[in-house]
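Consider the single chain below, provided in structure tokens and representing the form predicted alone.
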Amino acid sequence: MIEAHALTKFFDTFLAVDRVTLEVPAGTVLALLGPNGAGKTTTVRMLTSILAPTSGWARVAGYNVVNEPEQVRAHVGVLTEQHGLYERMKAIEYLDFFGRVYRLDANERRRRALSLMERFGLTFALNKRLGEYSKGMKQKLALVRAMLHNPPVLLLDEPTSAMDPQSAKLVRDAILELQRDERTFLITTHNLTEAQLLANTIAIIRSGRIIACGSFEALSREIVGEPVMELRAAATLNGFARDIGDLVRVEAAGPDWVRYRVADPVTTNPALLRRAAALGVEVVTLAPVSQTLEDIYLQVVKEDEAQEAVNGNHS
């Protein structure tokens, strides 16, 4: 549903996006992560036909972003960092205006506007002027506008920024619900917990380049390594970390706990528990230590920075 190949953008001599290649199938949520200035917004602007790429190509909903910009915009809903709300208008007037832009008939644009405003808890503010809206309300209204024409692809820049926890959950639930209807999402966000919750695929961009891309599970194994397990015992573990050294790679240990990496938990953990029983160790818990997207993100960026420093020294 979103395809990009070697997508590149120069601003004069500044390389903002460097040969970005992405493939986002229908029904997928891709989270595009990276520090400020990494190229996220420029990439999204090219995918929405706002900016023309210097080289490379992209198709969104089957349409070429350079040759078919009108069709791209008709099939994409966009939430940008700057909402561009017309603050003197009432919400219902504003949505009616955009419904006309999307060529929806009067009944359809009113039905969709009311349905979406209800979904996001904004029905009470239909007749309020947008200048009276809070930041979170404006964010939700901008999302309503992006979804008004029922697009198959949504490109959302920080969709839950400025929202309270309840409103943010409403938006996340809506994204997951629309994903089940085969909608495709590209989301840029600094909220790594949210990205981990929503995304099927995670792409990390830095200095205009995609430096890692894959599912959370695949990236976790590739970047962070084998799963880490933690065993906690009812009493002090005298020498237990040493006693299991032939079975697993011990990472850390305390008076009554030990952490270890294991390539095949299904085979190794039962063997380790048998060893513990034979040594008289009473196991209280044995559970995986959760890896987070923050762990992966920080490690990927750190490694890329180090590689960049090495390349700079060699140039």
Given for the second form:
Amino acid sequence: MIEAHALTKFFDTFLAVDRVTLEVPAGTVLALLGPNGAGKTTTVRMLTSILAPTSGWARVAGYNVVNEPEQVRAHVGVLTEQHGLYERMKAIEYLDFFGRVYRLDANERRRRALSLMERFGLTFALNKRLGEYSKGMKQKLALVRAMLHNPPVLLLDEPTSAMDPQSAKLVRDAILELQRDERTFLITTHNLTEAQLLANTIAIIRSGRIIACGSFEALSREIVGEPVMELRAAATLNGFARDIGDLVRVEAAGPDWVRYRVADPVTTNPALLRRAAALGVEVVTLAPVSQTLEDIYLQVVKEDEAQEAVNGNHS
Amino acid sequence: MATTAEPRYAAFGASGAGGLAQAWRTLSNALIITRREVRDSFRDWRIIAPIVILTFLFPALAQFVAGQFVDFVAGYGAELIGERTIPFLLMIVGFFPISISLVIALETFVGEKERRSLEPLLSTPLTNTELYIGKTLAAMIPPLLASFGGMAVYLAGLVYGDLAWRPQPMLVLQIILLTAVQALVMVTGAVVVSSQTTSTRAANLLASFIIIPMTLLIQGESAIMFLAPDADAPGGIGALWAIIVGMVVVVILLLRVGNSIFNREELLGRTIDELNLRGMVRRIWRCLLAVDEAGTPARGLAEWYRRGVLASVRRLGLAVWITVGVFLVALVAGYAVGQQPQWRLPLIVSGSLTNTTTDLNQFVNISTRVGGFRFILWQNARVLTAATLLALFTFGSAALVLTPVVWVVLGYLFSQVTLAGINPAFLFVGTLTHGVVEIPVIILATAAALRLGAVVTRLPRGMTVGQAWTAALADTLRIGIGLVLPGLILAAAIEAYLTPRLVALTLGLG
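Same protein, different state: after the form predicted alone, show the form predicted together with its partner chain.
Zooming out: every chain and molecule, the one shown earlier first.
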């Protein structure tokens, strides 16, 4: 549903996006992560046919972003970084205006507006001027606007950034529901937990380049390495870390705990437990140490920075 | 990951919809924007209050002033001034409300950009043209309604009031047309200003480039309305028709500029108003030395001429042909004017070419004693420089006004000489000896100036205003430094040292 190949954007001599290649199949969510100024917004703007790529190509919902800009924009719902609502309008007028722009007929406009407003808990504010909306309400209304014409592709820039936890969950649920309905999402966010929860694919962009791309599991394995397990015992572990050195790679150890990396937990952990029992170690818990997207993100960015420094020194 | 080549798609809009249907669709989509913007404007008391005042209160005040003034000047036997004040005030009543269109236009374009509400709109399937037309109409409709409303109130009061004024219908039509084109000029100018700024503050400062010329124009129109000998003619005032036509041309040029720069890339690509003179000079210098579009610098003078300068000349394209055409028209026009009895010079057919030049010198300075080399070079260089500088502010048109003047004079002289039955050989010798070099050089310089000024009216595909303008400036400089300046030096040398001798020989003075 979203395909981009070697998408590049220069602003005069500044390289904002450098040969970005992405593929987001229908019914999946891609989270585009990266530091500020990494090129996320420029990428989204190119995918919305707002900015023309300097080179490379992209297709969104089957349409070419350069040759068929109006078709692309007709099939995409966009939540922009700044919501940019018309503060003097009432919500119902605002949605009616965008419905007209998307060529929905009067009944459809009203039906879609009311249903989405209800879904996001905004029915009570239908006739309120947008200037009176709170930040979170504005964010939700901007999302309603993006979804108004029922687009097959949604490009959402920080979809829950200004929302309270309850509203954020509402939005996440809506995204998951639409995803099941074969909608395609590209989300840019700094909320890594949210990205981990929603995304099938995670792409990390830095200095305009995609420096990592894949599922959370694949990235986790690739970037952070083998899973880490932690064993906690009822009493002090005397030399247990040394005793299991032939089975696993011990990362750290404390008086009553040991943390280790294991390539194949399914076969290794039972063997390790058997050895613990044989050594008289009373195991209280054995659990994986959760690797978060934050670990992956920080590791990827750190490696890229180091690589950049090396390249910089060499040149 | 997709790595295959991108398949070709049919261009958008090639769906078989007829031109009329497409135009209707464009207008209908544009009107969605217009309706919203107009409704928004009418919710803003800062816009409503002046509109109401200028529609109802100001015309009433103008009526009162007109009545008082007519009575006052009649007391001194100057009824004519009183009569001409009435249409003048009609024009002022119409102009004040449309000055608001400038404020609304700046607000709807740059204000929206500042409030960041433009991007959601740019993310919709509306085309650039639909957005442009929609916003332009939105900026024009409320002030024009106020303007026409105010004029109607003013006229009604005068026609049905004590003065019982019976206006010349054509003059009223002229004032209505002037009001409409002035509003269009201000709004289309505001679009251009808005697209080049990121804040209403900067836009308001730049708007003085619109409001000052408009104010001067209004003053000129006022003077014409009082002084024109045809002020009471049933066909209206000729000079006002000329202004209307001129303004329509300006509107067309501004619409072209606006339509070419009102695009998503230009509107969102520009994020800060930064004046980086050093960067600008560096960029122009890089372009100047480049031999291709990638900016590869020339490896030597020969390559710079072969690849850089010649490529710049080729890029002039149509501008060269337009320049040649205008020069020919100017020559023919000069000749045609000279054929009119009232413009003929009383040259005496004396049989002596020396006497003829003396006769001509009584009317036109074409002395065979040509000035020194430095004077000639300075004269030609400053005319071409002035034409280039003025072309920047006039979309290139000034280049086609200043330089052809000499062709009008030449055509005129040729006609006078031939009418007097004198052999024009000395004129040919006096112009073509150095003209062999000078004429092509002037054509190139004029064409380059034309292109430099006009480039913003039709941006090359994929280029921003800045990029297109920088590239055109680099082309102009390349042609100027590489061809025009050496050509002018050579032509001046010939004109100073060779042409006078040849002319003298032709005149039998050698």
